[in-house]
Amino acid sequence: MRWGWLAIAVALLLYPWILTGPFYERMGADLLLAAIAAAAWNILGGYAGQISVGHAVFYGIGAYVPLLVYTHWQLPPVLGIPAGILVSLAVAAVIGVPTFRLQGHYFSMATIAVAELVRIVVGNWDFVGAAIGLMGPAVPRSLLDLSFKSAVPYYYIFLAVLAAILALTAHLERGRMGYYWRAIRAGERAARSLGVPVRRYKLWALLLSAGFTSLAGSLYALMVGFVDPESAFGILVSVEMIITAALGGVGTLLGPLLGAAILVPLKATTNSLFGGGGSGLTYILYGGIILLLARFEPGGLIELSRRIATRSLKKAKARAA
């Protein structure tokens, strides 16, 4: 397992030097950004089993606040990242207290309603640019603007953030919090009967997930330099997080990265081959992936690989016997 992690780390570090050119550099940065957002969603939806379809709220807040800091006060957008995280945590606490009284699809429906409400409000609020959106600095004024012509610096910034999120998730997964989250995912009533403070640990999962999702949104805004209500708060932002995590394997450490490694090149390729119509094809493929996962492999590709490995091992033992 240690050698596998080392091979993944080396491959990610060398990627910009192996696949060169603006197309591959930007695709690599998008891949890591998608993995960050999916890993953040995976804390709540994968480990704690609370399927949120409204994580675009936190992503959008993280994307908007840095550009608001620049637009209204001419400060470097990077200074808005911690402010965006704090706002996201406050919103998560306000959302979590009432919605965690709901379970299953009722909780998911409530998160969709909140996300759509926020998107409509932002789209009509002049202070945040309304439907037009916000733009970052046209040219870099200092290093703090984090405005680069090449996608390679963004790639390595995103790689460092992803490594930090995965390291923290791995630490929590092995501790008491990870055990409590898995107990809640298996059954809230049973977990409560065993003395697990269910609502408190669901709130912890939501706060951690919201904070990291906000960070992903901020990184997106810094790289793209523009946000509008649809690109930041649209429901497809939440859907992409869910599909990315689900394809690789929810509740697994490498699931979001594996899902991003498949979906982002697929999306980039279809957009490149079919131009503007490629985005429509991408979402058709997303729908097909959802159907296939729901029907044949809800555990994702990591669970499928484990099952295949187990079967192969059993066959090998049978032949040896």
Given for the second form:
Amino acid sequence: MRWGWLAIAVALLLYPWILTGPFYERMGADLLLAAIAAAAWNILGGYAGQISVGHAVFYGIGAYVPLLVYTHWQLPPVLGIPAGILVSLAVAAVIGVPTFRLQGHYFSMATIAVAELVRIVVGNWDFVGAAIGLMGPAVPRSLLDLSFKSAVPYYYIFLAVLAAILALTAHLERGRMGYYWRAIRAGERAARSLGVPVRRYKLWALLLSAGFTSLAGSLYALMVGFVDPESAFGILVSVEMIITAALGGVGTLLGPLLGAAILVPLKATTNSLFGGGGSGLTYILYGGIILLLARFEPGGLIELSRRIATRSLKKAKARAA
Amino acid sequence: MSPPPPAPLLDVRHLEVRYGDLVGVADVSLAVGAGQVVALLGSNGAGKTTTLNAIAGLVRPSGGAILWRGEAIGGLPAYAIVGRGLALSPEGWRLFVGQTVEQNLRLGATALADRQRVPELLERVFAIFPRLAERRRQSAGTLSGGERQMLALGRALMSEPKLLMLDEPSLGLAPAVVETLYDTLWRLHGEGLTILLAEQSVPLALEIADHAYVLQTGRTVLDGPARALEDDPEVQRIYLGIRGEAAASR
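Could you switch over to the form predicted in complex with the partner chain, since the one displayed so far is the form predicted alone?
To see the whole picture, the full complex is given below, headed by that same chain.
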């Protein structure tokens, strides 16, 4: 397992040297960004088992605030990252109190409603650019603007952030927090009857998840330099996080990265093959993946590989006997 | 109704629980004295589970009072109630089937203030149920029905409860397994544990209980020493859910 981690780390560190050129560089950065967002979602949706379909709210806030501080006060967008996280945490706390009274599908539906509400409000609010959206600095004024032509600097920033999230998740997974999250996911009522302060630990998961999702949104805005309501607050943003995590394996450490490593190149290929006219294809692709996962392997690819591994182990044992 | 024993550990007075417009429990009063085994009897839907859930803080009472050593605990969050020494082993056990036996037991110690005592309590549970010790690294989903009941009981004991509440512990178990379970409960009772037991099987419950309450459609309709209720034809009639007028017309 340790060697596996090392191999992944080395591969990710060397990627920009192996696959060069703007297409692959951008794809690599997109891949890491998708992994960051999915890993952030995974804290609440995977470990604590609360399936939010409204994480676009935090992603959108994270994406908007940096460009907002640039547009209105000409500040470097980076300064908007902590501000975005603070706003996201506040919104998460406000959303969390009423929605956590709901369980299962009802919670998921409530999160959709909140996210769509926010998207519509943002789309009609002139201060945040209404339907047109916001632009970042077109030409970098200083290094602080973090505006690079090449995707490679973003790639390494994203890699560092991803490593930090995964390290924190791994730490929490082993501790008391991860322990309670799994209990809540397995049975909220049972966890409650044992004295797990369910609300408090769900709120912790939500806050951590929202904060990192916000960070992912900020990184997106920094790299792309432009946001509009659909690309930051659209329901597809939430769905992408879920599918990425679910394809790899919900509630697993590596699932989000694995899912991103499959989905992002797939999306880049279909986009370049079919161009703008193929954008509807993305939905079809996602729908198909949801169907296949729900029908055959709700545990995602990590669970699938685990199953294959145990099966071949059993076979090997049977042969030896 | 006979007067409750002096200074009960748990005193429930005119408990009422509503689920929206639905009344789960209309008027339940009961008292549990220290060291007693008290049985809650009644047919399906009589309100036994709701009563236990309300005491454990899993549902919020809409009326009445729940007193624990004289302190009103009705409406407190579940973790605060477990922390005061009331443990509920819920109906259907509700184990964490994806986790190991030991992890399930450790989760039972969630509310324990002194974490240092966890290993000691684990050993105690393993001493009571050696089968669980054998299976401690096994996932709870692979256990048999009897072993699951042991695990549910062991998990409840991990919080070092002063009052152990059991909801239908014998449900779905083979008779031989039920017998072992009741032997264990009898032993725990002998060590001074106070037990409040909801049970559909009247003879079983009355065998172990000191005192019993009979619930019917959300109300306590009868109570008394277990010995006396054992021979009471009224209990059989209520328990079977035969309505008063039907019985009278016979």
